[in-house]
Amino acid sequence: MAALCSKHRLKHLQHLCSFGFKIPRRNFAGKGKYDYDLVVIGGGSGGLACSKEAAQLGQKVAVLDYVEASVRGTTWGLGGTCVNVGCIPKKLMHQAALLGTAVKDAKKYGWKIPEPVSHDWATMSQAVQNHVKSLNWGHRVQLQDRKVKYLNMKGSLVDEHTIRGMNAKGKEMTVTARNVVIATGGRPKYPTHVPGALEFGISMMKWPHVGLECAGFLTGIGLDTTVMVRSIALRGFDQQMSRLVTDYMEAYGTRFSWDAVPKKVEKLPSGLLQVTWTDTQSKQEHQDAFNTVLWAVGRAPETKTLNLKQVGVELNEDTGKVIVAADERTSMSNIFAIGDIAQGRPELTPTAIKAGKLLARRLAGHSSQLMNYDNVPTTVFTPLEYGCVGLSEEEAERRCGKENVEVYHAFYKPLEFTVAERDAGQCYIKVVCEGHGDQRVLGLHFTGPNAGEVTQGFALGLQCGFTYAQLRDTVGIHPTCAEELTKINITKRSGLDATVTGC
């Protein structure tokens, strides 16, 4: 669990399985027996991608999307988590923080910048919201252009072919569909066992990195920020890389309270929020006061109101997510689930989008291609970005045995850091390979500027099964950070100094 607390007022921030399939109870046959060929419940990245692709392939499609207000009363438009309260606003705020660092660097490059330099939250917030609203509108226009029926209604299943929709005023309607796709995603959780958490905290979406990303950009725009970490940061990621990320953040100004479990949140007469937590190592209690408390403790799948169990859709008892086969099919032969709501799928926008498009093509009879969930690249947009694709060093050793894994690594200094005299101690590259034969690359990890851009390109190589020799045969683009990957030649096993020297 990671609880993130900022000491400044941020009121604007509130803003693969197999099944024995059941025989359908209703026996429709022939086109025209249903209102739609496909109904998608959920208007996030995956649902929209699936619906638009299906319509483009000649299917009659409807999308039901409805956003329940958060505990704080916040709602948003069409597009789901990514567009409204996830990837897009997060990346823009990350960019705001990077610009703050760039202003400091600029002085060393000869720019005369009047002091003091300050950041205005309201200006940034309004600009970000304006862009988000433009995306909301864009999605609605695209649905209309592709003749997808958009229903701003909360959807649930009556049976495997019938969907009930209810609007904000409680008015109901039902539609029928040959196939149904569930793409409702998840909503952030509160640690309700912590007194005061619900009353005084703000929840946010969480994959293992979101708490760190938020802490990073809040620090970057000048806010005093502390991250509470119950055990480890970036669970599921390579832990050496994780430590480099948090080490950089600490040097950057973000404070960390490790091995901390929040116990209660109380509002003081001053209006500040007093957080009490326990150190799991020393068992001692600690307290501090903050203006704002953000919870990044996970999310729950939006399955409870869909009536899934009643129509025969199997859920994972522990997570509440929908159990799916390799083709995204649930335990009901005509009901499918994609994105964050599907058990065992990466909680990433690009995988939901691609899975949705491929599913639409299969349902329309245009393809039999399944989604490949292996070697999906991703990036953590912390102050020092971390991009990765493939296996972590730990996972490679677990699967192959430590003696059968060779790790090439390097510490490098980005050219941009030199004149600015920035510390590059955590700028690091690691390529995890098979230890024998052609040394196929199993995983690639990069911390440094523009990590997402660097990782995206090398992800293609990993998807194609490239080898260490092919990586070394690639001509780098000079001078870039990415070219250091083509020059990497020192193994961890050798014990040699892996610091890059020269240009």
Given for the second form:
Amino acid sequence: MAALCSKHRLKHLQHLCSFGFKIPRRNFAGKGKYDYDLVVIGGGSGGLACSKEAAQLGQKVAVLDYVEASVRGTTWGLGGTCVNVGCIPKKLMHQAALLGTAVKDAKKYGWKIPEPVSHDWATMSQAVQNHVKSLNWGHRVQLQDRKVKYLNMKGSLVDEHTIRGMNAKGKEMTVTARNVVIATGGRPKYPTHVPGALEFGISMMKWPHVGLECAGFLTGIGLDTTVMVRSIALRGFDQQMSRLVTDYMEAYGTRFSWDAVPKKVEKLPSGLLQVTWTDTQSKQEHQDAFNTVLWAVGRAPETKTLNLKQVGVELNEDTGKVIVAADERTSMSNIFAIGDIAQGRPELTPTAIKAGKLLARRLAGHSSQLMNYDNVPTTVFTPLEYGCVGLSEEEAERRCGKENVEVYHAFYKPLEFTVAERDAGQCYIKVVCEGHGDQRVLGLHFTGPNAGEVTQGFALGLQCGFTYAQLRDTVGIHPTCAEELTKINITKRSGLDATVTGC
Amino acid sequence: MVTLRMRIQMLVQKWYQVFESSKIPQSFTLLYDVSLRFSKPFMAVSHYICLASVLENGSNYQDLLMEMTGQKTVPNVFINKTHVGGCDKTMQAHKDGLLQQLLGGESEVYDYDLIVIGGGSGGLACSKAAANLGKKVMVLDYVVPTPKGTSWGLGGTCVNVGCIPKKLMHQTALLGTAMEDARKFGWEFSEQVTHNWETMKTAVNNYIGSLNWGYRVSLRDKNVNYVNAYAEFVEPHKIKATNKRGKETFYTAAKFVLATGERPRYLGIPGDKEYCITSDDLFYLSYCPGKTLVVGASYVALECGGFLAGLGLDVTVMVRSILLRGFDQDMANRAGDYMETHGVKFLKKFVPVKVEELEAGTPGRLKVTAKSTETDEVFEGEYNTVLIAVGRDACTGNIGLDKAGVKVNPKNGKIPVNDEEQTNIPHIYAIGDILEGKWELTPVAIQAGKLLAHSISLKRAVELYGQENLEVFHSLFWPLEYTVPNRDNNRCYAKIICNKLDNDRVIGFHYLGPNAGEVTQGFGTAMKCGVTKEQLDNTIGIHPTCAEIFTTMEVTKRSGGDINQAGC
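Next up, can you give the form predicted together with the partner chain of this protein, since the form predicted on its own came first?
After this comes the whole thing, all chains and molecules, with the earlier chain placed first.
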């Protein structure tokens, strides 16, 4: 094994030598000492952004990416969770569900659509896969364009400068690098203590809103869907908003089993899966049969096989995540971690991308700017979308004290809902402000159509430290849902009716 | 020792004591004359303080007065502690209404504290706010029917013939596109999808009806007196209200708010009022307009043309010169191109000269003759409906503004106001579309996308700051929702304009893509806070959305770099 390694290393040294003459290297001290300036392990959003940016700035970069098949044997291409099994397919399926609602709405708007209307999963799935594949391909091309070496190999560390790669056929090679970035992300957890979970369940996507998002679009395309929740939905999010999201889903046909803990999954002769669960309140046991059981109980970081501990990278023992400093540096000075694998970082594509880019710039000596992880906006693409940025009401009260927080809120009706005769009881806006002085905005929450589009600009406002007065000073764009934010004027404290009437 | 200065200050503070302790002096006669014009003269007089009458002669009070008020002569009039001036200034103040304003207690003098003329968005909001403050308020609203006889209820343009029905019909068109998209996303239904105009029109009108009713109720709840009558000034503080049956009633008020809004302009060519419709008629049309010619390049023209085409109608837009004058022309042309690829035909550099009826009906058949603005070419075309959308005129011509002395810009009929929305006549205010020179935030809905010109166009920015001091960042993008149906790749466009001299502050924001209004609103707030490009770059995107494109804008227009979006 050792021989194999050294042989490979030699080969690479030769390769490097011949390379060194062809391309003028823009490098720091220690020129030629390593195969690469930077090796990124993990070709997801963060890893790709980091490697491309570094290459752009003249660094010699390689990316190792390898997808371990899921329990059910699913694999995918370059681009990581977001592109393959996260944001992108999720939002497209959410869009499929929204279009189902659109077809229903259309009738009220005068469109005559002869019955029946049905949904074909295979068509959707194929269309989504085609798009994802085009993105995989796009990522490959971009790496090529930027002269980033792509290795479809599973990476692990030999020492702090040496990375071993193994391809699908078990073939190995090693490369050396001055700096290493770990960006291997996470994969869904299976509740292994539940008998049958692994054999019969499928899993998907991200914690903690994944369960609701999937249930939402599955209901939306006409499937009978039940969500089993142990305690609360959308942990970490504003809980009032969370309830509005689940209330809306219940109103539109998603079933909820609250306070339920799954006990076992069995395959019935009919092929259906029988799930047994316990109600934590009544302590009673329940059973029901389903075609599919989808686990969305959280995600585990992909650190186990990286050999991180052995090379001196500190991990959080409980979560398995890599402990990082503000500059994404691990306990080893030349090893960095970004994205979902890093301890305490939001599990979001745009933060990984931005952190990756900024890290690349620092590593290339182009800037010293650190990533700012404050005020990260996010949107949950449940049937009633929920967008937020800044603090939840609970968190603001915890930090500032209830008496120092002023909450403005409004129940509004999107214009699109009127003619469509849809209930807007859960369309709600909440702006959490400091209770004194200029009433700086601490958090902003919005449920309704296009929540992501609505929230983005206000996230920028939060970035600028905007105040309630500035929010109220903005001219509304009529008729939109977002304009309701600029008109918000009822405080929760007042107890007045917060329903918006008229224009 | 009480100095003379203190004495004067005291007098100004405690005017009532002064009045009680002195007899009405000679110099008061004039003021008394002024006060006679009020219904309760003594009430009014009691508010005056004439320093001349109470100060002993021979003292150097005149110099002191000069220092304190900038006026040496007597009478030197203060009203409710506010310095008005001498005789002429006081007379002028009376004429302007300032005197009455300072006097307070108008409610006992006039029928109303406030009369609002026009029951649109602005007028209603204003009247309700005033009523909330305990004022006695009246709103007069009257819709003069269009030449085609269309009229509507309370709520003004936005609710009845503007934003609301427009967005609902735009939504109808969007749903048409959504159904096409839906098939690509796995939905299966018959190809035989058709649109029924009447169902839509009824649904939209019902919703508008509920809003009209809602406004009536909320005015009643707030104790605002609503009168469905046409108002015109007969005196500075008096209006004549004429109702549908021609009955005239007169009302007086201390203050007025003009909120009469605008109505569509006609072309002034043979056949326009007889056979053509405007947006005022379109939303109440009882029949599908069929093959339609839209005349004009205003945002109303493009929006109406867009949604009519979206409903599957054959639509042509006739444009005299450029699209969306006043908007960023790069954005305007992109919007036009987008519409063209979605089936809207454009007939550029033509103006109609006459419209004739070939056949009456619902819809009938019309013949339009137009001539080229550049050559001798004459165009003739046959349409079911001709929709005129060449602009709007402020409704300020026939409301007796001359009787009240309110200045109007003779060119466009708009009313100049100060920062407090006050016209040249201090007791008359104006709000909404009839104001001169106020910037509007106008989202323009076109078919499946929306265009928005926010704050300033690039052309205007260049005028203001100079080309060399501007940096324009831009990008094309492909909304994720469009990928599966595989439509409009790299047709959506985002652009920001930064001022290099001011920390790269963002001074212009332009977006062409879905949900433009929703996307832009928050950025509008951020611009209010003086957002810079650096702050924009430091903001985390929300993935996957269209709005996130603004957090990753790297290519400057100057660089000529590739702006096709790749990957996420």
